[in-house]
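Starting off, we have a lone chain in the form predicted alone, written out as structure tokens.
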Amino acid sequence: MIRDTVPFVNSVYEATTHRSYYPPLHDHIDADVCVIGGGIAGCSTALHLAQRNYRVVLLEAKYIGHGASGRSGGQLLPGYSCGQQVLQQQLGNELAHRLWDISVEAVQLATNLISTHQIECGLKFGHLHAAIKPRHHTELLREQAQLHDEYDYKTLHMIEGSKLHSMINSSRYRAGLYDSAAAHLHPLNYTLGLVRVASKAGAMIHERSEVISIDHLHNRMLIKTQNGTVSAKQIVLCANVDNVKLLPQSRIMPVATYMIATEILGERADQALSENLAVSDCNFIVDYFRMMDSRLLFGGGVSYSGHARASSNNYLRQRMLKVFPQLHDVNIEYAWHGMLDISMNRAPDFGRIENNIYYLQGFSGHGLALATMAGKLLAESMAMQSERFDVFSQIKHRSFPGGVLRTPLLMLAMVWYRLRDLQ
């Protein structure tokens, strides 16, 4: 019997871990810096911060990579959501040609922890973006121009025909661009993986401690949990969509999106995927998908409520059968969901407020590397050296609107953008 629904479990990561729990917050501490969040963003920048021998305090709400991080559809790629145009737009030819070099370097700097670190996540590399569309084949074309020609990035290649369906056993893509220095993981246990080297290089991690208070103290500031207090000189938030709660701003917006996860596939995983490689299509409302263990993962869809909707296994059902009908007979055995923070413009936000709060926000989809990269280069900041981390507070960032209108509004934009998927 073909199972099309099953209920929203723990995540296939989350079923093909070995976790290593962190104590709650139950005293006072002095540190140099709290980083609040445990995702990738907060557990790379304790890793830097702790290696350049600050005292470094982690507090995570729940558990280690329980958002965003550790439900991801784990893509290790360079560039930006919201693309190299914008950039180019707001900053000119010479910063954007910096941000791109820095999203490269994200890449590089993950592979190279992953190695030296001997974190085991399944590293695998390669990655193609698919063309529906024949504007989307033009879109990949000039992509591939621009980046080769004046980002001098050379490990694109563009893929058709018989060569593309050797790879995707599907008829629903007509080109793709290949990269092979992009990377797809286990986002899960690479964010375990991170914090695991923060807590040997010394930082102290704390799970279950949700900062319910921040506040002035003199030169210091007083973080309170539940059960605990830190104090310290500076404060770094990474909290992805609960940075929402504790910035006095409204930069970004929680979306939630969606992954399933087929039983083993054994021999059969070759009638989708003959490759190990992750993809992704042009659509504005994005499908994605990669093999892992034998079983296709794939993800698509959101919800711009700020809610998750129940249904949307079904919904993802379908939506993977219109890429492979040939698993029609395939069962479903994982679906979940997670928040994800967007910005406006889709750029990352990353900046500080006065001269002891810092925040990272915004990665809009896009983080896995980028957030790894956020952490070494806020620890270099700190470290009074903040010329590539002050890039990106150059880029424009405008506030989501508020009150009633604030969901309603970005709702009517994406109805928009999915009228435009369709043509």
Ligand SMILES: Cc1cc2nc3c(=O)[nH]c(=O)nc-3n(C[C@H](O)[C@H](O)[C@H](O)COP(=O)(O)OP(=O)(O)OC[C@H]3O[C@@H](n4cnc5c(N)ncnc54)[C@H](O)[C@@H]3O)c2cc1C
The other form holds:
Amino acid sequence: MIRDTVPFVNSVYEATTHRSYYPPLHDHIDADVCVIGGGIAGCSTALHLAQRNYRVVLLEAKYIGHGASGRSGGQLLPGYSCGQQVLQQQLGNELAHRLWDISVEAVQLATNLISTHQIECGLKFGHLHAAIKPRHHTELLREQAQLHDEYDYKTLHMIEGSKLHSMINSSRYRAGLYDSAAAHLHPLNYTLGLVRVASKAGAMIHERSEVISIDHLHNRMLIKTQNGTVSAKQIVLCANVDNVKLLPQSRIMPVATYMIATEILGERADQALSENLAVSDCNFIVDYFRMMDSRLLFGGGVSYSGHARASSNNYLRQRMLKVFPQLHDVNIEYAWHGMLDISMNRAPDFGRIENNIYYLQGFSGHGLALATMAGKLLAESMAMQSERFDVFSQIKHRSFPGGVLRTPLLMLAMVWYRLRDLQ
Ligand SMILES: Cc1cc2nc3c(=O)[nH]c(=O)nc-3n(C[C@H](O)[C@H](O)[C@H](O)COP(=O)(O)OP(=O)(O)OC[C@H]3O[C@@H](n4cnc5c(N)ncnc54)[C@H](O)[C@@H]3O)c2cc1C
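I've shown you the form predicted alone. Could you give me the structure of the form predicted together with the named molecule?
Below, the chain from earlier opens the complete complex, with every other chain and molecule after it.
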């Protein structure tokens, strides 16, 4: 079989994976559902629909996991990027509780899929939300009390002092909220595992099959790629920031974010942090890091212009050295970026238009567990059990400003948040 090579991404994940390749679409297929996008959202949707005996086709423009799903920090966390407060204010206590429970189930769903289908993705448990400033510490104490007392979430422990420093070799943090039920993993291998299971369950998978048009045709949808067509009763848009090209709307904003991986640290690994721990800090512009195969993987920084910054490698290295100055002489071997689909209030945006176009977007940097769950909820919804999916449709979303004001306004917002992080 002749195939192109995967477009170059200098990512430690791409360098440590073994791919199976799926053929491009070359003919016409009649299907019940066409899923567009081969990230976690698309692969999980295809899997859960195939398990319910839908005839499902998944079309991926490049290669499975080529988007955010194969490039992420790998942190498998409950909750939402917007926090419970936003959901409570908008939807009231009962629905906010339902959404929290769904997010906890999302982590369990991902870990169950990994163990049931033996997806080799280096799953490890343990996440620390780290406080840099006194106000972060206060916020974490409040969060711990609220989740424990109101949400019955009992796996959180506050860690301070020498215990904290035995977990992270850094003086930057004054405390951390440790969650023994949150996890981390190799996100590309997880995504490739999901698609393997989806394919086994009967989903038809096509890579290098970019959708170039979608038309209504006699109560069905006609989806065109360069060399083939799919006719389907329903479509599911899982193209992350590229959803906006297929579904005219401006409720998500593309934001670039960055990661680096050091050389193998070997005996120096304990100068950073324990292999089992993933960490994210409490700043609005979050730094997140973990060890993988004795390398430190460090992520952070965002660019709101819609384009990745060319000098991200050095920029992130400086951020890493703020946390671990002792690693000043360590080489950075990998540097890459990915795109986030941020919604205005940072809450997920799932919904449907006229019962035949579904969309999953707005993960806002918190999509590893949630995108897995979104696929399951979507399959429930198509099978007339729409109750849980419809809770998400009740979240109100606003559009981002368009035209010439778009980028300057976002830049202004970023300056405000940077200043806030400095306080
Ligand atoms: C650097 C980085 C770090 C992150 N860290 C974390 C983390 O630690 N924890 C966490 O929970 N979340 C994290 N996230 C967010 C998380 O990765 C995403 O929310 C999640 O992977 C989104 O999955 P998705 O399937 O919606 O999108 P994607 O994985 O981006 O998949 C969309 C796919 O659609 C394809 N596509 C686009 N247009 C078309 C078209 N026209 N036709 C066919 N296919 C098309 C793309 O090629 C792509 O493969 C991070 C994201 C990034 C970028």
